[in-house]
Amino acid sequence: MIVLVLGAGAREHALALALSRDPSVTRVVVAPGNAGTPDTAPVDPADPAAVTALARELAADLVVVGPEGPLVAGVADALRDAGVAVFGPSAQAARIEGSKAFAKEVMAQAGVPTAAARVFDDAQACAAHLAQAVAPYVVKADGLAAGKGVHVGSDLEVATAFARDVLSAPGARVVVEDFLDGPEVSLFAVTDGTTVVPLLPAQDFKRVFDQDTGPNTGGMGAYAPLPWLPADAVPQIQREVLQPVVDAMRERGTPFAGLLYAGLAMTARGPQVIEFNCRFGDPETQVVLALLDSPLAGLLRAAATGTLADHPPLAWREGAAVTVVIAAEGYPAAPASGDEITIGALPPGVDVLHAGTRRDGDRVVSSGGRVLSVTAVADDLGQARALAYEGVSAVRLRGSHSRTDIALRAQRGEVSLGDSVPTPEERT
């Protein structure tokens, strides 16, 4: 089987590694890829015609769309129209990530537990609503924002300014919703539009600095599994969240086939949806796929061809996985680029997955904000965490930075369902 993976980040590098371990796969091409993906092709992943032409040229048996942008742009639709098996939802179904307001509509139809919310396209009306709301304030840009279009905080002036800035763009909308308390869970589910197969739950770390301080990023690290999550949590989430949403999307005439990512808060009232994504999340993909013991290509192809109900149950490796993101100097505000990256000897069980990298002659240099993900697998969370940070210490990149507390509280047994979540101001 020849598989084409679209994208250029650590998520796509992780997908390529996992797909290459599948005995049925003879070749994995990543387009456009990065300096760490060995078999690449130059293509704009958001260009439906160019992607379709590349898939035909490669005689690809399966195309896996990594980022959300190409999905919202209709790349999966073009491939399906051309008769190419593709893992990724249609443009209409991808609106579940492309519009937070649309996602709220679907959740209301499906009866899915989520925060109460209102949608605004007028800054003055939004400001008036915020003035009457209860802190912490949660304000989200309605469209795609690469994981950074969210403000959570207790300062009314800052929240109002964030909303005003978003709404200054023509046609922009914001969603203002209630704050959801409790530790967060990222749960991926593979679906063919009818059958839903959840993967291993993970937790990511969105803020740039230790103790969850600083601005939101696309994610600075993750770990799996979650030792504090009850064994019945995933079946509950599948029953109350994932399956109802997939059923609702099908009933709306926009069936969702691909990867449905539920970001949840484990509140005192049970799991509540924070957001949905329409693709594998980064950096959670790195740890989830590192622990998957079933062939990945067969699973994704079953979802792409509507035969997921016939796929055997998934198998998972024992142990735990931790990934730590190494970011460029100045990230997330103004990341530096063009700095050389060198990687020393890595301990067994550690992979360095590339994201913001490119080749400059014989050198590998930085080309983006989140540059590398160092991912480790070991017998338990403490060992995986130690190995991951040993891998981080082997990387040399001028001015780079990473969080030092990825999975630390979970390792110490300090995370529980009864936790309250402090605001960034309270953490500071």
The other form holds:
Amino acid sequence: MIVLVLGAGAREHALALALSRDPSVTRVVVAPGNAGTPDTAPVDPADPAAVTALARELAADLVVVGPEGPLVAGVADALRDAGVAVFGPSAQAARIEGSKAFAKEVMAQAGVPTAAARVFDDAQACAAHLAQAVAPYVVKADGLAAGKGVHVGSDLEVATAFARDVLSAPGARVVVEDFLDGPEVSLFAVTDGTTVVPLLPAQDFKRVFDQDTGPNTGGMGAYAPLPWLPADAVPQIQREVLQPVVDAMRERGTPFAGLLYAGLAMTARGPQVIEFNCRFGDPETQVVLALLDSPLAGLLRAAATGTLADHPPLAWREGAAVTVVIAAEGYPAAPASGDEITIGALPPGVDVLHAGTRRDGDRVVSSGGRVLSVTAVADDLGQARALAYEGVSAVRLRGSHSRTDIALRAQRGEVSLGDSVPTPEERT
Ligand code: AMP
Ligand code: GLY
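What would you give as the form predicted in complex with adenosine monophosphate (AMP), now that the form predicted alone is on the page?
What follows is the whole complex; the chain from before opens it.
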């Protein structure tokens, strides 16, 4: 099987590595890729015609779409229309990530537990609503915002100003919703629009600095599985969240086939949905796929061709995986680029996955905010953590920074279901 992976991040590098381990795969091309992905093709992954032409030229048996942008732009529709098997939802179905208001509508239809929410297009009405709401306030821009369109905080003026700022753009809408209190879980499900196969639960670290301080980022690290999550949580989320949403999408006439990513808070009232994404998460994918023993291309092709019900149950490696992101100087506000990266000897069990990197002659230099994702697999979380940080110390990149506490509280047994989650002000 020849597989084309669209995207350029550590998620796509992880997908390429896992796909290459599948014995049925003869070639994996990542487009546009980065300095870590050996087989690349230059393409704008959000250009449906260019991607379709590339898939034809490569005679790809499967296209796996990494980021949300191409999905929302209809790349999966164009490929499907051209008769190419594609893992990724239609533009209509990708709205589950592309519009928070749409996601709320689907959840209401499907009876899925989520924060109560109201949608506003008028700043004055929104301010009046916030003034009588209970802190902490959660305000979200409606639309794709690369993780930066959400404000959570207890200061009414700041929340109101955030909403006003978003609504100053023509046609903008905001969603104001209740604060969900509890530790967060990212659960990915592979689906063909009918059958739902959950992967291992993971947790990511969205804030840039240790102890969850500083601004939100695309994600600074992740680990899987979650030792503190009860064994029945994944089946419960499948039953109460994933399957009902997949069924509702099909009943609406916009079946969701691809990767449904549920971001959940484990609250006192059970799992509640914070958000859906229409694609693999980054950096959670790095740890989830590191533990997958089943052939990945076979699984994704079954989802792409509507035959997931016949797929054998997934096999997972025992143990744990941890990934630590190495970010460029200045990330997330103003990341530096063009700095040389050198990687020393790595211990066994460690992969350095590339994100914002490119080749410059025979050097590898930084070219984005999240530069590398150092991923380790070991028999337990403590060992995986130690190995990942050993890998981080083997990397030289001027001015770079990483969190030092990825998976630390879980390793120490300090995460529990009853935890209250502090707001950003309470942490600083
Ligand atoms: P999102 O872009 O929707 O994933 O939001 C980014 C982050 O904001 C989430 O990972 C949560 O940490 C936080 N967040 C979003 N919505 C809520 C909510 N309703 N209650 C508490 N925290 C939230
Ligand atoms: N890890 C968060 C995301 O991929 O959106």
